[in-house]
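Only one chain comes next, encoded as structure tokens, the form predicted alone.
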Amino acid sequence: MDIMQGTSVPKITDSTDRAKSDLAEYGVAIMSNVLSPEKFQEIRDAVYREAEGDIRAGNASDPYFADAMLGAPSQRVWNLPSRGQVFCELVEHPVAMDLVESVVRGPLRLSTFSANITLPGSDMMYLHADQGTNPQPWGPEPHGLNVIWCIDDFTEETGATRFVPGSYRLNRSATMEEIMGPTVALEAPAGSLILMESRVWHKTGANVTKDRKRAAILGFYCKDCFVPNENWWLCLSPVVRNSGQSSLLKLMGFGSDSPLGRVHGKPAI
């Protein structure tokens, strides 16, 4: 089955109501001028701040075990809501929120909220979907949907996120056979946002440049039901846990009306 024939990119667009027909007819989407000038300066300084603090501070030696196999690893820089209220904020941006509601029915649950650096020669990551560790067949709904900011540009050169166009019909994982299969660049300019539900196949592409880097910030929002990539009740800064942002926290799991991670029957706080 060749599951290409026919698909293409969406192109970008600068409408909500765009991109959610977007998402449902090739599982991605792309937007524009959502974020200010100056509101995406203080995030890519922030990430890029944070980045450089762990390198001196020897917390970016060890690969994230998805990007070992890369020739020279991405650096991930973790639990941004921890590093600064300007994560926080992005977290609850109001255009992403409104978009993973359309998606993914039913309590939220964020998963994960870190930076990907893909740094100069940089090979391919391995093709995978975000919901790979759940039971398969998958059902007609996706489980998550990643909300992905571009800090720097989204090309073919710098290693842009790559997709198989059709693939989130299928329901299922790739076989090894289909991991080596073709795929496509979701090409962006910085400041862009590109989401992506979670049935479909993607990677990290290489980044064949000398000089540049290509950042990313990655918001994976799913069902409460599944266990985050980041352990927030382990992880998250005291400052944040008592910032009093209700919404943002439930989100995390605190104080939430799941009945799934409780501590003697009470909501964790």
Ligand SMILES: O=C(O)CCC(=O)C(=O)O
Given for the second form:
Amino acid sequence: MDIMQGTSVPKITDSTDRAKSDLAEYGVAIMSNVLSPEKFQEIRDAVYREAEGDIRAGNASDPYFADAMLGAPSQRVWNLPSRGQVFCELVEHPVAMDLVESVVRGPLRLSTFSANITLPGSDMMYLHADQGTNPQPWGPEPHGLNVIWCIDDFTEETGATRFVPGSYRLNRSATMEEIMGPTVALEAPAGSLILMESRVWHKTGANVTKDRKRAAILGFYCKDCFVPNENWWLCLSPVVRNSGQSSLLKLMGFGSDSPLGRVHGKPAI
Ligand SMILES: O=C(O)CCC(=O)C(=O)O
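Complement to the form predicted alone: the form predicted together with this ligand:
Following is the full complex, with the preceding chain placed first.
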């Protein structure tokens, strides 16, 4: 089966309705004009402030295993909600939540809210689907939605996220042979929002520039029955744990509308 045949990349849109129909048709959507220029700049400054802080503190030298599999890794900046109110607010951005709720049915869990910064010379990631750790067969609906805030221009050269068009329709992980197959770059200007449902096969691209970084904030939201990528119970800062929005804490598993994740049978915020 030629997965790529007859499929392509959706056009950038500023309509959430259009983004929802693109998600249904392509498994991905790209949006513009979601953030004001001022808010975008505030978020970008915060991402690079934290990335540089991690380098200074020596916390950036131990790469994420999934980035180091094929060569030089990108830099991850984990646990963004613990690093500033601007990130807590971004987790629950109304456009993001509307799109997440349109794709993922039932109670939600925030799996990660972290940055991935490709560096000049960093290599690509391995091809995967974000629900690839969940047992197969997967069932008829996606388990999650990845909300990717483009902090810098996403281009072929800077290591834009790459995907396999049509792969979400196969509703399974890629085989070892398919992992080496062709992919398409999701190019988008800084400030755009890329939405990708969790069955789409994708990877970080290689950054072949000499001097340009490509930062993205990756917010992955999934059904609450799956273990999140980031262990919020252990890593969330006490400040956010004690005074964060209850809706945010609930997304991180500190409260529950379902029978799961309770304390003495009660939701535990
Ligand atoms: O940063 C990217 O382009 C994609 C990263 C990714 O696929 C992941 O973290 O699972």
